[in-house]
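Read the single chain below, which is given as structure tokens and is the form predicted on its own.
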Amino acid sequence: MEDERLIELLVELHEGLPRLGPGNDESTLKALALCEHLPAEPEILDVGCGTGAQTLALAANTDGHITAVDLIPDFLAQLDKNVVRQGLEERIEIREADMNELPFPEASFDLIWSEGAIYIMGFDNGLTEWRPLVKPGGYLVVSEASWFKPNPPQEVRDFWNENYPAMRTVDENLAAARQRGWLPVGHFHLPKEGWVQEYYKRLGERLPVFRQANAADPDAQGVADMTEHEMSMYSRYSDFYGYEFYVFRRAD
């Protein structure tokens, strides 16, 4: 299946869902609280914002200006509706942009935020390419799929080797950040409810509708099968992996 077709089907599958991946507001705010030295009105860049659940949480809990970027117009349109509904047009700017080629000058932001999206360009590439955009002493917060325990069962190891072979341990990611000019401030696991209640439960309810609407489409059925397999992996092996929130400060 071509990438464009896969993205089209994933957009349809997630239509109307509040989140496009695991996460919850509590974890977003926990990570934000670790950014202790932000200015009163920080400039924030949310990279790979999707439909913007975390964008809205950041806006509700800071007095800053947020630039939210993503490549998928349908996701940005959903975020725009919520921004207008909440009267946040003056504080949230929505931009269609490629995270690999962000169109901003150096030292533009006090905080770069990216939940569940840095893997698209690679953890190390993100740490390197986004660093110049952060002001000296500013912060980078990302959530990234990470191994929590050594020696995972072969089944889940094979699953991630196929889907994200670059996935590493928490310690390996912290070491990579230090090597690229970041000071680790804190890190923590996204709790299981951020996967199950906030994402998989709603996605599981959506899947039968998606299957029925695409009953004659083998590509769509394949996406549904892939999604159910992913959910099964997490239900059985969540002790071995998950999202880790990493809070880094630019070391200068």
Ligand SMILES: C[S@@+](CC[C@H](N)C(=O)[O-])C[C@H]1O[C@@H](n2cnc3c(N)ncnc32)[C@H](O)[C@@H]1O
Contents of the next structure:
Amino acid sequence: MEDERLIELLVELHEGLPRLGPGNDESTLKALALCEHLPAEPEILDVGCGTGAQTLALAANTDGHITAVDLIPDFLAQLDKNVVRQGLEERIEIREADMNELPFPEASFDLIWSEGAIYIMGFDNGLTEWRPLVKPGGYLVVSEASWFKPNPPQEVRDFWNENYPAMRTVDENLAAARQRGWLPVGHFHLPKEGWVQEYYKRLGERLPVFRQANAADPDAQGVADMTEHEMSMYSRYSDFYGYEFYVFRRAD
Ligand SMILES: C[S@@+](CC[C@H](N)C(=O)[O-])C[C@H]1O[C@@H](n2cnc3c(N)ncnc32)[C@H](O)[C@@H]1O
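Right, the form predicted on its own is done; let's see the coordinates for the form predicted in complex with the named molecule.
Expanding to the full complex; the earlier chain stays at the top.
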């Protein structure tokens, strides 16, 4: 399947959903609370913001200015509607941009935030490429799929080897961050509700409608199969992996 078609189908599958991946406001705020001594009005960059669940949570819980960046205009349009509805136009600036080539001068931000998106360019690349954009002493917060326990069963190991072979343990990610000039300030597991209640439950409700609307399209059925398979993996093996929130401070 062409990348463009896959994106179209993923956009359709997630249309109107508040989140495009696992997460919840509670965890966003828990990670934010670990970013001590931010300025009163921090400059924040939200990379891979999607439809902006975490962007809106950050706006509601800081007095900062947030630049929300994503590559897919449909997701940004959905965020824009909420920004206008909540009267946040002065506080949230929406930009279409590629996370690999972020168009900002060095030391522009007190905090870079990225939930469930750094994997797209690779954890280590993100840590390296985004570091100069953060002011000295500023923060980087990311959530990233990570192994929680050793010796996962073969079935789940095969699944991730196929879908995200670069997935590492929490300790390996912490070590990678230290090597790239970041001081780990804190980290914690995204709770299971963030996967099941906030994301998979809604996605699961959407799937039959999506399948029916695309009954004659094998690509769409393939996307639905893949999604169901991913959900089934999590329901059986969530003790072995999940999203880890990492809070890093730029060490200078
Ligand atoms: C799993 S979603 C997470 C979205 C959002 N942070 C959330 O948790 O709901 C990953 C996001 O990364 C965006 N994305 C993919 N490739 C990108 C790129 N090269 N540059 C910027 N954003 C990208 C996707 O459009 C999508 O919105």
